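Next up is one chain by itself, shown in structure tokens, the form predicted on its own.
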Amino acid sequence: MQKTLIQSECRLALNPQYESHSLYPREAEKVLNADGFGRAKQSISQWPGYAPTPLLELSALARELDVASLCYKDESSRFDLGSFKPLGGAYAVASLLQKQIGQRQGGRKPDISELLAGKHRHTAIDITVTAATDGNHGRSVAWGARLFGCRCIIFIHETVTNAREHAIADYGAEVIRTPGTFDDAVRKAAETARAQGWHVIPDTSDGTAIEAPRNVMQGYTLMAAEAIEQLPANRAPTHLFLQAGVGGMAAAACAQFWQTFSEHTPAIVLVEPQTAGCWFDSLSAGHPTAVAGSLKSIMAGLACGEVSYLAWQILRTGATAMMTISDTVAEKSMRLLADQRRVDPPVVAGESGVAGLAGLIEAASDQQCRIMLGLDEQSRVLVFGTEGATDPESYHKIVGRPPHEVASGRHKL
């Protein structure tokens, strides 16, 4: 079987390390496990405004792609932040504050209900959290800091849009713009935090910081668990197409499905921008491999040059395949979802949020790709729409209509 396929708009390759039909491995259990999921669910389900996001069935598009079914987990309404990110960033903030407040007050860790009630704000206000972001993660950390009462400073890099910067600042965070790429901002945030005594809430890990990025990923598993409960007729999907970035979300989804379905885990395809194929290169090489260059892409949340150490422990053997897609492919998929002339309800999906679906559309449209992935008319596919129009101006420019006009024509199944 062909191992790698290269086209003008995408690259697709099978993961040489993939272990099919295997049990959830011990090294992955050390990162994400059932106990950690239970703690995350117990905390997040108490937050004001929590509700499972909808799972949409895109039946018409499934027929066009010649697959049995296509489900789309729509995260655009999560806590009114426009993306799945508060499940991770805000949960990690809450977990850090519980630990720090317990240590500073010389007693037990406060319950999440106590933090929400503001009983420890006199202690929390002296704690500073920080993070580097392309937009959504920083917004979620800032939101969590405001919700739980601590100080927040967010680092962004030079290509983050002004709209995303302002969305972070709206939650009371101080925003610092730095030269370079996302990975440069990650390093700057870590260096400054060490010097100032702040606490980093990263959505990636180089292996030195473990607890906070693990909590971020553990929070993300709730999204996957919701999807599993919402699946039509409780039938497991055969394929997941997951946007990669540093890998935190993809690893969380992979872990939750792997722990739930064991040897019947769906085939997992990682999707990332052509300019930032760190998972493509790393899995091809068999070890983490950094991608150099500007990494610039409209899929800003996925424009990352280095994989997360923690995500690597899961996806190294859990990912079936990896692919890169062009910005053009992402834009076409955004417009397709927004098209109100279609039978399926229109969906507002941002540039990074649509990447998994865009990867599916490209793969399903090519016979060689279908053969490589075992994608056929019996396949049941699940994708995660991880963000809505988090930058409305950019969305309007790409789709041709503002997001509120698109959303006005949609309805839930």
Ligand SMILES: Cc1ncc(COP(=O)(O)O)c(C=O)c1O
Second form
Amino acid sequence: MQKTLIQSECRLALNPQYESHSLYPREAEKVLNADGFGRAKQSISQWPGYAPTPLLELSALARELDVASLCYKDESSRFDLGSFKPLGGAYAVASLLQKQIGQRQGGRKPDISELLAGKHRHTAIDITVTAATDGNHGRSVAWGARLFGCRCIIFIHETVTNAREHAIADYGAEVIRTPGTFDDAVRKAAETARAQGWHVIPDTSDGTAIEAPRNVMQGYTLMAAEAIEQLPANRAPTHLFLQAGVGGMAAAACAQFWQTFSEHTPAIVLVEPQTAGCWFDSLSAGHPTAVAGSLKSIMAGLACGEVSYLAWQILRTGATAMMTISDTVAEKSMRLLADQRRVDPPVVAGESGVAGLAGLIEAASDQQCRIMLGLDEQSRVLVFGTEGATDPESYHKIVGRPPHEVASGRHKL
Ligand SMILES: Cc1ncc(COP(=O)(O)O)c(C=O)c1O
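Switching forms now, from the form predicted on its own to the form predicted together with the named molecule, please provide the structure.
Then the entire complex follows, led off by the chain already shown.
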């Protein structure tokens, strides 16, 4: 069986560490587990505006791709922030504040409802959280800090767009732009936090700090759990195509499906930008391997050169295959989803949010890829549309119409 396929717009490889999904392994259980999921769900479901996001069936596209079904979990309406990210960043902020307030007041951890009611604002205001971000994570940490009443400083790197910077500042956070890549901003945030006594809420982990990035990922598992409940006739998909930056989102989805479906867990295909294939390289090598270079891609949320240590504990054996795709492929998929002449309802999806679907479209359209992934007319595929138009200007440029126009046509067909 062929193990690697290289084409101009995409690369596909099977993960040499993957055998089959049997029991959820112990090293993964230490990171994400049922107790952690219960706590995340209990907290997040009490936040104002919480509602499961819709699971859309894209039947016409499924027919075109010659698969049995295609479901798209649309995260564009999540807490009005435009992406799935508040599930993670804001949940980690809430958990940190509960712990810190408990310690500072010398007593029990306050309940999330007390935090939401502002009962501990006088203590929370003295606590500063910080994060490095390519946009969405910082926005979610800033939103969480405002919701729960603490201070927030966010680090962004050179190429983060002004629109993304302003979207973070709108939630009252101070934003600091630093030279270099996302990974450089991660290091800068950690150093500054150490010097200033701030609390870092990273969405990635190098294995030294565990608690906050684990809570970020545990929050994301709620997105996968909602999808599982919403699946038509509760039938497990056969394939998940999951976009990966540092891998937190993909690991969370993989873990939730693995814990639920055990040996019937779907094949997990990771999708990354061509310029930032750190999962592709790491899984191919069998150990975390950093990608050098500018990592530049329109898929800003996925432009990461290093895998997260915590996500690695799950995806090392949980990922079935990995793909990289070009920016052109992502743009094409954004336009396809927005096209109102199609039979499926138009969907507004941002550059990073569409990557899983874009990977599927490339793979399903190529006979060798189909064989490698076991994709056929019986396959039931699920993808996560992890963001809407989080940068409306950039969306407009790529799609040719502003996001509100695309969205307003959504129910017309
Ligand atoms: C919209 C979107 N999708 C997917 C991801 C990837 O998540 P992770 O870095 O946890 O792999 C990100 C990360 O920022 C994102 O913003």
